[in-house]
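Just the one chain here, the form predicted alone, laid out as structure tokens.
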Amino acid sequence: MKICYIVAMVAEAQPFIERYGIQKVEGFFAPLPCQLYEGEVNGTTLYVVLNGQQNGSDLVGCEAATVATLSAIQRLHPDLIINSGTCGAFRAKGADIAEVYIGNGVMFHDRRVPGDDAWGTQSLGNYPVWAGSQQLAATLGMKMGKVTTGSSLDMQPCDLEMIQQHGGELKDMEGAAVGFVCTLLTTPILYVKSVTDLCDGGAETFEEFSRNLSKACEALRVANERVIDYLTKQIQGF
């Protein structure tokens, strides 16, 4: 079995990489900026693919996630993709800082394409998640929530309207882009998201994100250890 994580930021992946001692494979995706780490856990091949960096900063957002996911699937042929990272959430829906969720759906919240139902359906996405996501969450006692994706850290009123209309609970910048590629290449995807900021908490988004990033990433590490233990010990395939 081969499991591949797609992660945007070094801060999100580093605690997990250090925990399992997986090694960087230099230049694997060159000339693309994506970075590969590889190791073995409980007899399972574990990959972590980072979007990479440009101009000294992590590449976040849909474009970088699309490149990383496509490259990973075509080169590594994983049995399961896991998109792991931080996100915003809503206090009104019971979320708290550093709480980790399993995604039960994924869509875009900032692709507003006028036209008939076919155009609208395409712009929203609403891609399928791995069929075992609900059982995993139930077994591990983790909350589930619908991931919605946009290309900006902030949230405009029209974004919030779209999120509320479609039952979104977790706001990120990569999830639906990863899901789009996984759908095209028929690769199952699992979402593991840790909350850095509360979209309805009244704080400035970037300041709250920065303040809580380390705490949320540590919670993400703990959750991912449990997820990997579940996948490699309790089930044998997909």
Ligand code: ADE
The other form holds:
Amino acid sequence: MKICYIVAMVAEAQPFIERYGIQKVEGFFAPLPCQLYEGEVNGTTLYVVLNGQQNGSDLVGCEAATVATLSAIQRLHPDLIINSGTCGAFRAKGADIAEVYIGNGVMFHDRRVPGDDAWGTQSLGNYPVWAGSQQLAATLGMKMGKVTTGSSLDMQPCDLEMIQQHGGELKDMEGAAVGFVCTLLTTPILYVKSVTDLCDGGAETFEEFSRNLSKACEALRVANERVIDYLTKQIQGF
Ligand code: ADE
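Can you return the structure of this protein in the form predicted in complex with the ligand rather than the form predicted alone?
So here's everything in the complex, that chain up top.
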């Protein structure tokens, strides 16, 4: 069995990489920016693929996540993709900083495409998540929420309108792009997202995100250890 994490930021993956002692495979995806780490946990191959960096900063966003996911699936043939990282969430929906959620759906919230219903539906995405996501969340006592993805850290009124209209709860910058590729290549996907900022909390988003990043990433490490333990000991197949 092979599990592959797709992670945008070094800060999000580092605590996890250190915990499992997984090793970097230098140049595996060259000349693409994504980076491979590989190890083994409970007899399961564990890959962590980072989007990579450009000019010294992490490549966040849909384009780099698409490249990383496509490359990872085509080269590594994982049985399950896990998109793990940080997100914004909503106090009004009961969210708090450093809470970790399992995704129960995923869509884009900043694609405003006029036209017929089919075009509108396609732009929103609404890709399926791994069928075992709900059972995992119930077993581990974790909250679930719908991931909504856009290309910006801030939230414009039109984004909020779309998020509210479609029941979005976890605002990120990669989830739906990863889900799109997984749908194309029929690879199941599980979302594990930790809250760095509250979109309706009144604080400036980047400041709040930066202030809570290490706390949220530590919570993410703890949650991912439980997720990996569950997947490697209790699941027979995906
Ligand atoms: N990642 C962490 N917080 C985020 C937010 N508010 N929007 C998009 N991506 C995020």
